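So this first bit is one chain, no partners, the form predicted alone, shown in structure tokens.
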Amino acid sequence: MKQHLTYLVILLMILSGSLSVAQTVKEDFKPTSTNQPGKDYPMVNSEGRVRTSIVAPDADTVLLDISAVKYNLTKDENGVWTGESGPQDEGFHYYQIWVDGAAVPDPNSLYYYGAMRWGSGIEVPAHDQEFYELKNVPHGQTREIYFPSKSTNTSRRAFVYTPPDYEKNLDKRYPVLYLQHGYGENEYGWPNQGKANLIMDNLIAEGKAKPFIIVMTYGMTNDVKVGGLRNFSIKPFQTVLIDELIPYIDANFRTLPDQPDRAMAGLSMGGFETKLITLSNLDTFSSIGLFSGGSISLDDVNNTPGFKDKVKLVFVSYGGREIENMKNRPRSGPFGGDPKEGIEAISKEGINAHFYVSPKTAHEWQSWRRSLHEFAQLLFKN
């Protein structure tokens, strides 16, 4: 009788999720595109699991930290620690390794700036990665520039993408998109993690997007420590963007320097910046893109003089898992309100507004790559 009761308790625990059951891991792991040259690890399998390996013979505990979850690694007789994560979403992820309580980059990975540090990143192959793959098509250039900033008493860096035909047709001028990164990242985000240049090259080659320039710069005027974002003010960066960067770009690149041919977009914090700056400068920007960074509501339209006449395009997007979290926890929606409802409301008022959801992704780069891919196809169309 006791044996039957024991079996029953175990069954109930399994059904309730209180007892974890060992899962079979598919052994079809392959090195990733984000590895250091010649390194076999980290690897990813067809389930999206990430397997890492690091030599640490004197360590007592080594963990893989990815997507806010830590996984134990196992040491062999040679002092090599190896182990894998649970299945990850498609796309790019930051990660790190904990060695006896110290968080360190994986020496096998290329490094990316995110979470306010240079650290490890890994690419989990996506079913739709074709839209940002390196293909045999004409390619634009991504240029690193420095522009003078009197307001910050320094020269600031930006990356500028120019379309494939920029150097061929020297009489042609181009619209411009100012594209912002998220909190804890910098101007390297969109050229590296975001693959903005490859997304545009492929869209232009397919005739799906109008060629335009993209400008990507650091979205802060000071270093903000973790937990200090509440003290961030948009005004200093707005001065950098409106009074310093835009005039520099218009003076040094063949732009169409007018409001109808200028757009701004950003992800997460960059979306929040985009909303604040564009609504205060409708004579400068005609198109607005918010990727996981709030929404545009009917109150925004009604409380912003000239919105209906001056704004040509509003685009709001989120990862599907973000939307699920909002439904399960309504108060968790970033920057308040239901983003889809906001877009539906302003669409009924005649605003050219679009809402996009990235399937099965969260607050992560695959959501934002897909968002740029969709947004770019709508930009600067008559």
Contents of the next structure:
Number of protein chains: 2
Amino acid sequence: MKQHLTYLVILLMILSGSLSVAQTVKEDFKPTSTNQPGKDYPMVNSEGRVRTSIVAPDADTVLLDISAVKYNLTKDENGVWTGESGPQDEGFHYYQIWVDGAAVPDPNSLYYYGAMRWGSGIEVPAHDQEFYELKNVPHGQTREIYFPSKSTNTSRRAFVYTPPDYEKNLDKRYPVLYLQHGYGENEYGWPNQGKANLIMDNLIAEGKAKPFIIVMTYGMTNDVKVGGLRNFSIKPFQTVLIDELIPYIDANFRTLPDQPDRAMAGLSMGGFETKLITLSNLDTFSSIGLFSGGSISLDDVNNTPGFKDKVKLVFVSYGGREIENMKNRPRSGPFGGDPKEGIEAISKEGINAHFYVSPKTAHEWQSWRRSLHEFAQLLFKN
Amino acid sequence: MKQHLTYLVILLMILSGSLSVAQTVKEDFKPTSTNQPGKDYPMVNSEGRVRTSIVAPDADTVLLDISAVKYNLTKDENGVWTGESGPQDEGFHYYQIWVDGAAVPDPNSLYYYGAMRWGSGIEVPAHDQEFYELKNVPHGQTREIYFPSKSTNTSRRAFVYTPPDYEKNLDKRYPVLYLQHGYGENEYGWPNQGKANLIMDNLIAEGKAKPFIIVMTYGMTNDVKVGGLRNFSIKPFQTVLIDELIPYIDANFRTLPDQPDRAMAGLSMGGFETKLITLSNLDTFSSIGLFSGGSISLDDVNNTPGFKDKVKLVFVSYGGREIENMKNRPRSGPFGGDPKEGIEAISKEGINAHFYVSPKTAHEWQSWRRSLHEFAQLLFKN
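What would the structure be for the form predicted together with a further copy of the same chain, rather than the form predicted alone?
Zooming out: every chain and molecule, the one shown earlier first.
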């Protein structure tokens, strides 16, 4: 009993941050796949710690800022600052460097759009990373296109993934998935840090996914005006997507331009958009994927005319750490409630609904890569 | 006479740098097209000065480093550093910021690969910029592909521009231009800062260029080992291009897979590569473009068996400031001699050869955008 109490006190001290645990850092750091060509730093070790290094001879303070924590770097006699973070989850993370109060990208890393800026990103090796590795298999193409948009009076960018056999079988037509990024991100998210193309190339090579086209465009999520997300209107993006992009894709790619062969999915706020758009356009979409972005409840099904007849697939996923947070703080999460309960309830009603949890990851890209990997294997198969 | 002498003395003083001209900076700065979304800085004024701004409250010295000159920024009471450069040429320039001795990208700019790193780039508005603007015309696609390379044991990236009607006329086949970046750059150069896709979309919309495919891959220019460029061997890249990439493109795109419909061009070291590869592969290429990268002399023609029969087009170009430098320092430039003389000499021998000078630009992207714009109008037309 006394021993249990001791454990409990130590646990509470750790949780409350009052216990400083001496940390030995494992010295097996290696350069990462997201380094600029020829750069030794940043590095990651087997614990998932990120070590970065920057030349700043006249600086007084240099910090590494990753996953909302800032770590002090230390200076050597040559003016080179080096230091490392605590262990990070497997997968991709945004980060930055602070030099005497200036928040700047790490000059040694590749750059990604997220958190409302182009800046540094880092890849922490994952035990399952082979599913998104560049392998010697047939590769599809990721195409940058510009489509005309009358509603916004612009030519708008989209990225279109076409599967490996698209240029070989000129008579074949393909289903299409419209795939959305999250808040603070843009259309580069899925093709860059999301690795959507490599996930698909590998699944198709293994015969695990039906070849389909993926269309990724900017979901206008960052155009939120003062007043915050409460005032976000889905209408501008819905108009671009339904009235402009989909007709353009169907006219310029060899699609199967019908409801059974059209899906929409998105992560976080892109999931929120997906739910809003699909439920009011069930003659356009038959499959729905929400990655860390809400769920579909029995109420949703009952309040949406034709849901049971028209929807072929519902897929809802979260990172394991997100689920833990929901359990600890019920209904305090961004979307409230238990998403799994909703999926179980609509499954009982005969909906083809799936729930997936990404092990040991949070609201981050590794959860969403795994979600696409699971979702793609279910899509367009019935 | 006395007045003339005074002018002459002042002119000599200005040229020799001994006269410090008080500079009034025109206050008509505007955000640039290469800013990150939503960022007011950097800005450029009508003189081509670049003004940048960065928050760095604890820094002692912040510099703007552009076109090999460093400019001091000054700090305001909020810790914001701001300042501007001297006038820059029209077009695109790489730059960076120094914060207390750390060379970092400007957190407000978009990032480009050049000078051997991903870092800041800025667009100075040009009087002729409409030829590479995003307009409401039919757009081609820029496709990221991976092709298998046995010689390097990798899947290698290339970008492939397909013209606007490529997906409409599925029976049509197209000529192909292989287009190379310079030293310190990579395969992202032409599709990003080079704006090859927009230049072609606009030319095709005006009926000024024949629609063709452009293939852009990494020319392995930065893999030079100790010993410098003298030890550069063209063989590894020639093997990738001739034995691996061209067969892949001909098998996976609707090309006209023959010598009359295949061209190669490159800028700077990419021009050097183009000359080496085309002259020893005249059964593969019929058209040659060298942008700020050497010339074709009468000796080259006479020493290359079959040149007169096989070569349909030679195009050589330079920035006007490069030509000025060559005149001031004859034979001291990277390529020696007068490139125009060579073109005039081979023209007299009946070669279809063109020489172009980009007005008031140096060894920089504006020269090369204009060069592509001129070259494309001549290609595949006879």
